[in-house]
Every structure is written in structure tokens, then in C-alpha cells.
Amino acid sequence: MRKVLLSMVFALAGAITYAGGYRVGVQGQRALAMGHTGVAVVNSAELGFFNPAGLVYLENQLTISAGVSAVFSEVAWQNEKTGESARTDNPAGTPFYFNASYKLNENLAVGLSVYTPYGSTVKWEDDWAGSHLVNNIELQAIYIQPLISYKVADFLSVGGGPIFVTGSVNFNRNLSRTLTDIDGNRANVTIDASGVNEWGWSASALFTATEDFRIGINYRSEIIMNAEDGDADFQNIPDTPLAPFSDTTFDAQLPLPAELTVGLSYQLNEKWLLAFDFNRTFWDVYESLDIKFANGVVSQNARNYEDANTWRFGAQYEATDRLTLRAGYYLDESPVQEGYFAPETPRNDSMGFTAGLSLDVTSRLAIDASFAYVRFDEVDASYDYYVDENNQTVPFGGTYKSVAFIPGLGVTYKF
């Protein structure tokens, strides 16, 4: 029995580890209409996030820019050879930001950042064909960062400061293919841990090349967030001793990667800005997860992600005085491998295009408006790692669609 107890925790760190690897980029409308650009950009209080150092070169002593954004995503499985089919019905996940800057003088800036740059939230039916995978997950990462910014000369400035990280995840899936209680409902565990807190760093430079060009560069430390005495619900347990599951709790690392941004920004003339982003992700962390459940269990599970990059191009186009327009266009990697596609957080290859406008309200208040459209490679793909009862790994796998929709409004506010 410990072999039963032992391939169900072995399945579900598998979906934990996976989830833990779901990036989300919209941090910023103004950056997000223009393909996520930003590392090289000065045009608003989301250099925050995208790149400190440039904080100080805002015009105004005071700029707060804060907005949220709307996912609404859908993905769609089956499997040709058994004609079954699956579909999610997804809730609308609501990333948000704010950022704020403070000219203490001309050569200092300080800061304030809050964003949310992990998260997933996918829902299955229950009990469809992979649901001893995942019925439903929800996963959260809130970043918190203070920042300064100083220029150390009229061409370069630095930036930065510590992150604080609170994150949350519950996840719901069957314990396996077919064990159900005497009235034949599921068998499934919930593992529920909130109120986890880690910290990390971020360093940036931008260096002012000409007056219309800019390079810039953005580093974002990896943090390991320790879930500790988790909950873990068992339900619809059958009264056998072949099933001796009770509640207990839970110890797991959730690594959330490092990245590194480079880019640059050039204003062709008065209308017309260009901006270049290419983002390095180091998924490599995962190498493995590792569970411990109260009762003496320990799940070690290797992951083998890969590093994966994303090629983002942007433009600005000031239409009129008050209005702005913004276009952009990216290239996103999976960093999951060929037997690791498990439908927790079923992405793959992906292109987004994005567009957006700025509105003056007054001379200090403008709307900001994006929405990009996220289309992944349909994919045939499987998960390998899933074994059974019987101490049998059994694959999962099938053909994966899926598409996203992120309308996004903010403000940006300068005195």
C-alpha cells in the first residue's frame, strides 16, 4: 500500500512542479500594448518593473502608473486514438501593478513596485480523462519591491532593490484513475498553503547611448518559495485498509525563476519610438521538487525544464497631443520538454500580439488601454511521469489547443 500511496504523491508533484512554471508578462499596460517591452523605455512608472535604473530619468518628481488586466484563456484536449475530449472552463485571472517613482533630486529617484508576475488558474471538469493529473489549480505570487535609482553619470543610471514575495497555491485532482467511494464518487486530495513569504533582489543599468538611443539591462534573482504545514484534504476515501488516506499536511519548494532582460529603444524622430526586448528565463531551477507529507512520505521528482527566451519588438506612435499609439508583436518559448506536457498549466510555443493606446485626460492624468491575443502552437504531447497503482507508469497525453485574450486598463498619474 505505501507503493499506492507513494506513485499518487509522485503524480501530484509533478502537477505542483509544473504550475510553479507559469510566467505571466503584464506587468504594465503602456510596456504590455507594445509586445511587453519596456527594459529600454522611459515613458512611465512601470520601469519598475522592467528597469529601475530608469526611474530617475522621468521628467516629473512624482509618477504612479497602476492598471489591471483580464486573462481569459481556454484550452482544448482530446486524445484521436480514444475520442475523448476535455475543455476548460477557465475564471478570468485579474493580474495587476502599481508603480510609483519619486525624484528626490536630479540624480536620485526612489520607488515602490507591486506586480504579479506568476500565477495560474486553470479548471477542468471533474473527473475527465486526466483528472488523476488535475481537476483544478489556482497559484499566486505577489511581488513587493522597494527601488532606487541613481544616475551615476549623465549617460548611465543604476537601480534595484530587495522583492518581497507572498504566494498562495490549492490544487485539486484525483487520487488516481479509478478509485471511488461506495457511492462511486471520486477519490481526490486538495492541497491547500497560503501566507508563503520569501524574498529576492533585482539589479538594472541604463545606459543613454546618443539622445534618441538607449540600451538597457534588467536582472531578476530566482526565489524558492517553502510551502510548510500545508493542508491536505483527502476526500471520498473508501473504507478499506487499502486506501489509508486521512488529512494531513505538507512541506514543498515552488521555485519561481530568475530572468535577465536586455533591450533597447530608439526615437526615430518625434512621432515614431522603437523598442527591442529579448528576455532570458532560467526554468532551469527545476531540476526537481521535492514533497514531504506529515506522515514520513517523501517525494523526490526530477523535472529537467530548460532555459527558454522571448523575443519582444515594439512601437509608440504619438498620434495627437493627447493620444498615444502602440502596437507590438512576441515570440515566446516553452521551457517544458518532450514527455513533461502535463495539462496543470498546458503551455507551449507561443506568438502574442498586442496593441494599446494612451489618452491624456488632463496634463496630469492619462488612460492607458492594451489588449493582446496569445496564440499557442497546437501541440501532440504527453506527460510520462504518471505512475499508477499497480507501480505502472501510464503516459497522458493528446492533442493540446489553447488561446488567450488580455484586455488591460491603468493610469498613469504625474505631478
The other form holds:
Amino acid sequence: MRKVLLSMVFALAGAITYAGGYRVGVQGQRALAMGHTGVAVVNSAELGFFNPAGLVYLENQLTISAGVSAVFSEVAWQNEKTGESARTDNPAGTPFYFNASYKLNENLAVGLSVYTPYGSTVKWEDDWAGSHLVNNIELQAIYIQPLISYKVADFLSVGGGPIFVTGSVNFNRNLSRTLTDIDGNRANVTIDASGVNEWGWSASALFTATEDFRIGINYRSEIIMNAEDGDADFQNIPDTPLAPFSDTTFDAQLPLPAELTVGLSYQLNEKWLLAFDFNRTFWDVYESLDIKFANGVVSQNARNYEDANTWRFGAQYEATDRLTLRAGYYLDESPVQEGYFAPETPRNDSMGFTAGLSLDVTSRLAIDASFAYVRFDEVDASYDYYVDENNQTVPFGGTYKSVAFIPGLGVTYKF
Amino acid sequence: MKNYIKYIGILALGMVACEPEFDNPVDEQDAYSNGEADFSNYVALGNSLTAGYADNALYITGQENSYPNILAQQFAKVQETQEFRIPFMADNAGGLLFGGQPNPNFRNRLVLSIIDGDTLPKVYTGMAPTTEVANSLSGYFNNMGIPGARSYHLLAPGYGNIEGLGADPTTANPYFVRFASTPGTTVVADAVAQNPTFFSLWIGNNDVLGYATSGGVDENEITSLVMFQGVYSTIVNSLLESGATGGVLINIPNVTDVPFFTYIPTSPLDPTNPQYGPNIPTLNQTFALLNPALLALRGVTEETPGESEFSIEFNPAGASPVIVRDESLPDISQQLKTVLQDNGYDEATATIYASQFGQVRQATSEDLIPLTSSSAIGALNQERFEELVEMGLPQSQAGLLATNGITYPLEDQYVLTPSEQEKISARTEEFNEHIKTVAEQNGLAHVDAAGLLSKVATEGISFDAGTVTSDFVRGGAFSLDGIHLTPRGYALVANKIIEEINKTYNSEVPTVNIGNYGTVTPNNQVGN
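Okay, that is the form predicted alone; can I get the form predicted in complex with the partner chain now?
Then the entire complex follows, led off by the chain already shown.
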């Protein structure tokens, strides 16, 4: 199992932004099919992510849920005044999850959860109009979390555990809108840091009001990723004291914000289950991306994110003994404020339409499939806080349109 | 299983729908209108400004940022266009080779270097030039801007004939030699052969500029108005007869709006300069003896020394003007010699002073001193030094008397006097009058580049990251030669051209963001 886990970590560690900021809400096919609700749904080991307090309610001794999604996400940008346009050419992201729950007794379960809640891969064409802000960025964070779930009373259980995060970042952009070497090649910098490890935690509770009605709450702590001594690689720098850039190291911090989820589920009848989740992601912590180079130069990039909410609605219908159908919808607020719309995380408010199914192949093994289509409104937006080489603040704006489409496949195994 | 198939179908649909689409995508052909113009085959005619010449050289990135190439890229956003072919140089160094040999008149580009606080542009030496003039390019080219070309050159057979380069005077232009279709062709013939649907013409600058940049030494260097009018109309008619449905005519900027003439102040002499400052007392003593004679002979009586440009005095505490030879002044050397001899100067000294100061005054704020004078000012005039030594002066004294701009007047080529400026601006105005008339007669778009660059020079033009001005090196509009534009400057011109084309032809060609275009290139790999 360890081997499988490791190979998943290394082979599938790609992830992509499609929710607000660089949050990637794809932590369970069953939940995603229901609009990524799940804080109050006792359904599978996906609870390891959504609400570990619920693990103790799983019927089987061992439950495993694992899966992977393919995120096809593209952003288009254009400026009507100049006729410029650009499109990202993002590689498909592959966020994954692995959850295992083992019930020790009626009141106590332990588990392990591995998931990728944050990440971003945005790849614009090199030297596009916004290349002074970003050419490409790849951000990854893998959460590994041992869990415990304890039933305090018949109506209340609690759960949680420490989170180990390992992350990496690779970011390339041009140094300015115009600096080139003698042959006109744009001067650019790549910063790269990997193996950045930090710790966090999550805690949750599940309140079972009646057999059909549950209320859940889950809190995942903020984790500040400290990249230290990353590599900064400068390319196409002209030979002049006016551009004193040479390869060096850098320090930077990137916050993975805390998230609070509250929600409920209601078993309408034997066939129908309804769920509602509310997420609040505490993006307020992301004020600025400051890259401190070893030579003392600091690149400050104001972000000024604000806390953002997501409202999620889901439904499940047991069509036959073996087939369960799901559908959902969510409304996802962007943490990006007006004037701070940077093409590295070009996210405005979005709506997700989701659907999926589970098919019991055997009594122990089910295949979970989900599909999400994320719709963004076309938006006129700009990033107004880029400071150029002459200390002038230069806006970069235009019209953005994003779309994401996420098919995913998983398995649930019960023993 | 049926359900499966249904979902796979939805999946496939999603895949197709994955590309984000705008309500009004700018990259579709109907996003903008070409109006009554047909930009499908655009040909640009002109001189260095059209070629994308900058930093005293033609090189690849300059050509890429030429205003015709910027226009062609914007035209391509409006309608389907042919490839805009450019006779690219072989490198970004910029120098020309003639039979493998470099030529001092076609050196590498200038770059902005900072060496021990010296920030005057210098010649890039990071690579040797590789553009061989004899390697002629095949096919026709849409950008027919030819550095150095005057109006009448565009109609001159043999202007692209390599044989003509060796003639005296030269009858060919190495830049046209590189891409002329045949040795005997003309620029206009090669343009017409491409059946352009749209053209631009920006010619005439060198017809006055050659006179101006050489400090106005030879008045014949200005093309006559009659010649210009005839040639200009012929060029435009040829292009229209070839089937072009539209075009744009760009007028001639006032050469005095460029930093080449405005950067060097007329009072450049700095008393803190160790080569000059310590000599001020001696200089003033010497001129104090001469000034009464100079003033008297010029008919100035009431002035105290220092208040007339005819009495020469240097300020020990501040900047002083250079002394210049002004050919519009009556030559008083004969009288001066007599007066000096009457006042006890020996004949040899009187002769020297008389020949040196017979047509001299200190520069005034009305004069313009070309950038090319910067290295001459305060330097020893070797020729004069040798003359003086020959006349029997000791070397130290000869040296003192042969310092350019201080004791030896700046020669005519190093200064543009008000009367010379007057000639240039009068002819420029006449040329521009004709250009406007031709545009009106033929319904062509007309671009007032003179007005544009005058605005850049006086108040500047703001853009998303500041203001573009004509300040040398820093202003952003002019390249390091002080005459030709930077990519940002050319983009500014391109926007103005687009504006006028849109007005004339009811088209909707989008403009560019000039902030995305660079200015001067810094590099410390330089020589002299």
C-alpha cells in the first residue's frame, strides 16, 4: 500500500486551479458529483477529507476511497483596444485523493487521508502580453493526514488529525515589459522550490440529530509554506550594470489558507439524499507574494485576497441496488478583489455543475465516476499593482474567460 | 450500461466545450472592420524611419519594431493579409560588410553603456557585423524603407546596383543593393511590381535632414521644392496606378524637434572640467584684449564685455557657451588684423587671431549643436594645431589656441545657426504643404508626424507607464543616435497612422499599447 501511495504521490502530483484562488475542490468523486458537498454525508472514506468525525459511522471495518480527476482548464485573455489575445495551454491537472478508514470498535476509528487541496498550473504562451506578470506557474501541495474519529455520544462524534504538507512551486515570468538582451530575447526569471514541508491540522464534528438528518462542521488550519533557498534562475539578462541580475536563491511564503465548512444532509427517503455545504476559505491571509532574493532584492506582488465563500448543493438518488446517481451545483466566490486580477490565478466567481454515479461491481467494490463543468462569466478585469523598472505602477487588463471541465474516476472498497 | 453510454456522451461534449470562448472574440476576422481600405497586401516606402533604423544602424529587432511591421500586424487583426516580408539584416549587431570588409560609415549599432560614469552611447562590439551587402536577398519585400534614401532616390534606376556603390559620387545605396529585384530597377518599380492594395509613404526627411545633420555645410544638400514636388507626385501616382486602393502619406518632422539637435546645450562648457576650468583666467585675459576690437568692428559700442555674443568671455563659476563660426556674419579678418597690428600685436600673431576670429561669436540659445559635436567640443583640433605649429607657435600655445569651441570656433558643420534652421524649416514646411495637397487630391490618409513629434518634444505623450518625451536616452521616443526612433517611438507613430487611416477609410484597425515596446538597449560590450 505504501508503495502504491508513494507512486501516486509522485506520478499524479499535478493539480490545477479551478476554484477560487488556487484551491482545488476535487477531494472525492462521490462528493464532487454532489457539488462537492460532504461535511454531513456519511457515504464512504471520502469523509477523511470532508469530515473525519464521520468515519466512525462507516459500516464496514475497512473502507478505502481513492480516485483521480483530470482537470482540463483553460483561460483566454483578450484586449479589444489592441486586438491582442492569448490562451493558456495548460497541461491536464491530476488532483487525487486516497482515504482509508479502519474501525477499531463501535466508538473509535482511525484513518489516513492523502489529498491535494491546493495547486495551480497555468501556462501562458511565453512572452505573451502579460508575461511581465506570469509566463507559467506550477504550484503543488500534497496533504498527508493520519486521522482519528471518536463517537462521544450517539448523536455526536468528533475527529481530526495532524496534516503533513509537502509542496513545490515553479514560477516563470519576464523581468519587465521590455527588457531584452541584445538579440531581443526577453529577460526572465524562474523561481523553483521543491520539498517544502510544513505541518497543519484539521478538526471536525458530526451531529446526528435524527437518523435522517446530520449536521457537520470541519475546520482545516492555515498552513504557510515557507520556501527557503529556492533557486532563482535569470535568463537573457543584458550585459549591463543597469540590469544586475544573476542566478541566486530566494525565500518566499505562500499561504494555504484555512477553510471552515458547515453543512447538513437529509435522507429524504430510501432513494433520495440531499446535502448542503457552506465553505469559507480564509484567503485574507494572502496579502502579497513577496519574493526575497539572496542579493537583497525583494519582489513584492500585492494580492490582497479576501475571505471567500462557496455554497454547495447536492443530491443522491439510488436508482437500483447497484447504481447510485448524483448531481450537484455550487457557487464559488473568488477571493480576488477588483484591480488585483492577476493572470497567474485568473479567477472570478464561478458556478460548478456536477454529476456522477457509483456502480457496485461487487458487494465490496464500487466504481465512482464524476464530472464537473465549471462556468466562469466573461469578465473585464485588471491587475493594477505591477510596479515597473521606473517605479511606475502599470495596469494590465483585458477581458478574461475561463472554463474548466473535470472528469474523474475512483473506487470505493469495503471490507 | 445504457446509462454509461449516456454519460460518456456528456463527457465527450464537455471535452469539446472546454475551450473558453468570448462573446466577441478579437481573433476572429469580423472582430474589426477594414472599412473601405484593403490591407491585404501592404507595401511601405520610405527611408530609415520606415526601415526601422535605430541607434545609428539597421538590425533585426529594429526591423521587427518598424512602424510598417507594427501596422502589418494590426492590419492582420482586421482582415486576411499576405505575409509582410521584411529584408532582414543578418544580425542584431547592425554593421554592414562590403566584400567582407567593415565600413566606418556603416558601423554596428549604438548601445547604452555605463562605464566609469560615462553614459554617452557607444558602438556595440559584442559581435562582428555579418550582413554582407553583396548577398542579395531574393523575392520582393513589403517593407521597402531604405536608410539614407531621399525622395528622388526612390525613382532612381541603379539605386540598387552594387556597381554604383564604388562610383564617385555613389549612385547606389547598400541597403537597397541587398534586396533590389534587379540592378537596374527602382524602389518604386519594385513596389509597384508587388501590386500593393495599400501603401504608406514617408519620404523627404533626408532631403532636408542631410543638410541639417551635417550642420548645414552645403546648402545644395537641400532638395529643391520643384524637384521634391515632381518626384513625390510621381511616386504616389505610380502606386495608385498600380492598383492600390488606399494609402497613407506621412509628413516630415521638423528636424529641430529631435534630440540630435537639442541634447547638447549651447553652453556646454563646464568650469569644473579640469581640461577647461583652470584655463579660464588665461582665456579671459587673452579675449579681454581682443574684445574691444571685435565689438568695434561689429559696430557694437555700448555693450560691456560678456553682454554681446561678439565679445568673448568665459564664466569661471558657471556654464559658458562655445564659440562658433557663423558664416552669415560679415568676415572681418582683414580689418581685425589691421586693428590688432595698430594696437601693437606683431604681424604673425595678428594674422593668426584675425584668421581665427574673423567670423566668430559665442553661441546663443538660438543655435543648435548637433550630437556629433559632443566629442569635438573641448578637444584639440589637430589640423589647426599643426597649422599653428607650422606658423611658428610653440606647441603649448598652439594647443591652447586650437581647442574646439573654446579658442578655435566650432566649424560650420558642428553648429546649426538660426539662419540655417530657418532654411530647413521653410523647406520642410513647403514639402509638407505638398504632401498634404497630394493626400487631399487623392483621398489618401495624411499623418502629421511633424505635429506628433513636436508634441513629444514639447509636452510629451503620456502612456500607461509615464510620458514619452524627446529627452536624449531617457525620454523613450528617440534611439541612441538622437534622430531615429525607438520601438516605442515607432509604435507611437504607428498608432497615429492607424488613427488617421481609420478616419479616412472608416476602418477599425486597433492601436497598440506603446508601453509594450522597448526603448534603448543597455549593453556594456562597447568600443569607440
